[in-house]
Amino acid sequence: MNKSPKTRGSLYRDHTIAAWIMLAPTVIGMVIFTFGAMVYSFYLGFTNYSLINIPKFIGFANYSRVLTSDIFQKSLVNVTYYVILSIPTSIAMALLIAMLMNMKIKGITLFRTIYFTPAVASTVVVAMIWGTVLNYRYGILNRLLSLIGVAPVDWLNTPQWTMPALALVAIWSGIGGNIIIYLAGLKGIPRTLYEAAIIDGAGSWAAFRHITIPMMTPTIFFSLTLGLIGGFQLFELPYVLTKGGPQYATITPVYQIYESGFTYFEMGRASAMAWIVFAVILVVTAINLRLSNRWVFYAGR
């Protein structure tokens, strides 16, 4: 039955009001607890607030203090090193495993479940498990390495090995989620492209290089972007496993924000750090987005 324009307009208005009523709790929560908190932290970054005193405006003193801090600069280097170690390795391994799981072989569902299991565990639980695995005296990793003649390594107390150890844990815990993303991307590649390549005489390597990789670049870009944002916010692993040590080898900017705010109660300094980290992530993401025009292929463009 056709409805009059007035009736359709009334229904549209009623649906709009109902939608806003249902969205209101979430929108109000975001405005108060996300955007409101951001604005307030931006203000605190220019104060000497320490939870027990009234915030006093001190200009850019917090930002100057943070940017000239050797430890903060060290934390930026650490987290950059962690990103370089973990993200390319994670992407390459996840893509390789996803391609294997994309094959039609018996029991593949079981393997997909096994590989995805670490993704559902909390980072703290993962860190505690790996704290045992990486233990110098009784850790299973050193025991396995001893079978091939490698001397035991104090993974969590040797400055040059702590960050690679954290990257290893991060890759292990995050690879399941990436595999799911890459599997979805692989399923979206038209089979006709591979069939045409076979007819033209292309081998497996040529199909991988000229079909799989180009068609997967949007998925890789998505994974890379999330990895960069998450990598520069590294906190749980160093907090649980190393407490930022040894010799500040695993201290990260977010770890310093936590220490400044909740250990030393320097909320002003912590807020300044948070905005500097936000700016760093924003710049890195913008560069990544800008460079994507050179290597990300979108079908139909």
Contents of the next structure:
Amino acid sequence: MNKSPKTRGSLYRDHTIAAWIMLAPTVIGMVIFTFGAMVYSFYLGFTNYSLINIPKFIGFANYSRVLTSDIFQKSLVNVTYYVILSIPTSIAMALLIAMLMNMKIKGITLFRTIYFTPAVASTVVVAMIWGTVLNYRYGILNRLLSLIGVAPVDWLNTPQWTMPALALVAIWSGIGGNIIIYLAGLKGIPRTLYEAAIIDGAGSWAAFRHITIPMMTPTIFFSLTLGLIGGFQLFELPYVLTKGGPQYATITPVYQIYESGFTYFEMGRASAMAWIVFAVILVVTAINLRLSNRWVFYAGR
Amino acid sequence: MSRRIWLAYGMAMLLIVALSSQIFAEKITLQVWDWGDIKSQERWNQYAEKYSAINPNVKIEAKVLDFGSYMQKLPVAIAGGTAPDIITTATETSNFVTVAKLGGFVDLKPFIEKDTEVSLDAWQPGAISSFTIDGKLYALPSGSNYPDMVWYNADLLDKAGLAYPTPKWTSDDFLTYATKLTKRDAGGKVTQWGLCMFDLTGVYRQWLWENGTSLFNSSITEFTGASPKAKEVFEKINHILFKSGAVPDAGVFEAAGVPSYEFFSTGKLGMDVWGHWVAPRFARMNKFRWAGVSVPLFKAGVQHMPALDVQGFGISAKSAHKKEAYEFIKWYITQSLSDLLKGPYGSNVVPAFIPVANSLDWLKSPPGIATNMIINNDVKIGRPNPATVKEWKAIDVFNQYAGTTIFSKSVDNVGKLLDEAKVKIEKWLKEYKD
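Could I see the form predicted in complex with the partner chain next, after the form predicted alone?
Following is the full complex, with the preceding chain placed first.
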């Protein structure tokens, strides 16, 4: 007897089951190790827990201490300053370099590799190398600046210069990844748009302004969103280069979370800080998403 | 069956039970965590074998991590209930006091009080008080990594016509030595540095105490590091480091990942300030004559007050084998350290167990009798590190607002910097809650 052909509904059901089976390891992992940990840390934020003792409920005490702490407030200001310094510069530079790399020039692959190299180096290694570059007396940056008559700057020990120095390092190490994203975006812009613009008499600047930028806005939005989320979680660079100093000029919320949790074992306070940082990132991302309606152009819409 | 047969059968069963309990006795595994290098792991493996040979039912599993990883992994292990039975700890970081306050260590006093072989009097008193909080002893001291010592290249001192310093020397003498040991070529380029002093915590604490002050008052409610006497100390340190021209830039060593004690080994450095733990490294180089002396007195005639840091072993509160762990650390401290001293390079810590500290093995070990007698005395009179989490945090705040700046660059007006820092530090102290 022939089997009756499967209906659309049963096929859909089969595919759904297969999809869930294949997704299960990741979903289970996320539920346990991400959402489970998040729920537990949310609970710990309301307790006095120091790894060894049993968590003791203390209400909003951790949140009120953290939010009224001068050092935590300073860390939020610092990280905002870092984001303002690093993200727009990084986006602009990466886009510019990606456009240069999009040209058909001999040996361009070599340049792409060179620019991408810092992206694969660990942040700790990058920080150590830049520690040498930024050294007040023997660093190459001050040597180069002295050639144009600029007095040496104590990059890592002067409160007003440390955060710009960290932003510089972050831009250098992150630009390779952004270039690759922008390069992919540029390659996705149809040539016909430029050809039509040339026929209409548009110059290079007009083509850049009215074709490249609008067509690249989804990519810019993507990299801006990732940049904001990553920027507010700044940790490795100040940890290796400045230890949050001098005078808390490079202290960041995540640095404080680490210090509270793993130097002083104050897991309750560290959890409260983590949720405050999460809330800040959520608000910033929501604003970014909301504002994107005004400037991001999706070709399909 | 006759009674005789029953009796024989019973005796045989008893014999079997008795023998099997010996043969199948449960073998205890004690986990020990320590920090160090590959050589430390090799040494621990040797101790483990040696101890198991004496105590066949105890197996020692030693794990050696680098210092940074150790400090990160230990709290995670404690939280996860996987802490080792024996935890190496030291007073040079906040780690000891934090774990002790949280109940991570067992109080060892009851073990020692019951012990008929050793008593607390056999340890250096400063070492015992370093590990004692609220009357409870949370670790058994093995030795002291500090007080800081000034290690000097005796050949370079001879060439410069400088007498070997004694513990009575002063910070002014220290500066004179550093300056005279710094040599420049015709173009003004330094060819030999006078001094490296990057391990400053012990030095500034000692000089503050010797000058009749400290960083904070005893209840840690007031910052006394901006008092005139404290300003005098910090100005002196900043002068030696950045205005004397006798000290190279610390950043170069940090950026290159080469500590200054490696530089000392090249013979191009007159004096280097570190704890005793560098002595075995210097002993290995065998290029020039070297010795150590106490960090100088801040001024002539003041009472010498070295700052002490102690290393030792605590037993995890969750260990299932506390008694066995105690027996092992006692054996390690009283026996194996003596063996180590018989080796060619000596010990990286100054023994805290007095019979070992007074032994000829220790006194003769590198850097030799004269220096070791000075170190023994410094350990004996040394003052312990902070005993509260609040003080450790307050020191962090001081470093942020003033310490790091004073110790990392030339400051025109140290007094003004400290006055400004005082306002911020005292605000922090006022708002601090445990």
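All figures in this text were calculated on a predicted structure; none of them were measured in a lab. Residue numbers count along the first chain shown, from 1. The term rigid core refers to the most C-alpha atoms you can superpose between the two forms while keeping them within 1.5 Å.
Inset, instruction - Align on the rigid core first; then say whether the Cα of Gly29 has moved by at least 2 Å between the two forms. - result: Comparing forms between the two forms, the Gly29 CA shifts at least 2 Å.
Legend entry - Core-aligned CA displacement of Ile287 at least 2 Å between the two forms: For Ile287, whose C-alpha is compared between the two forms after core superposition, the shift is less than 2 Å.
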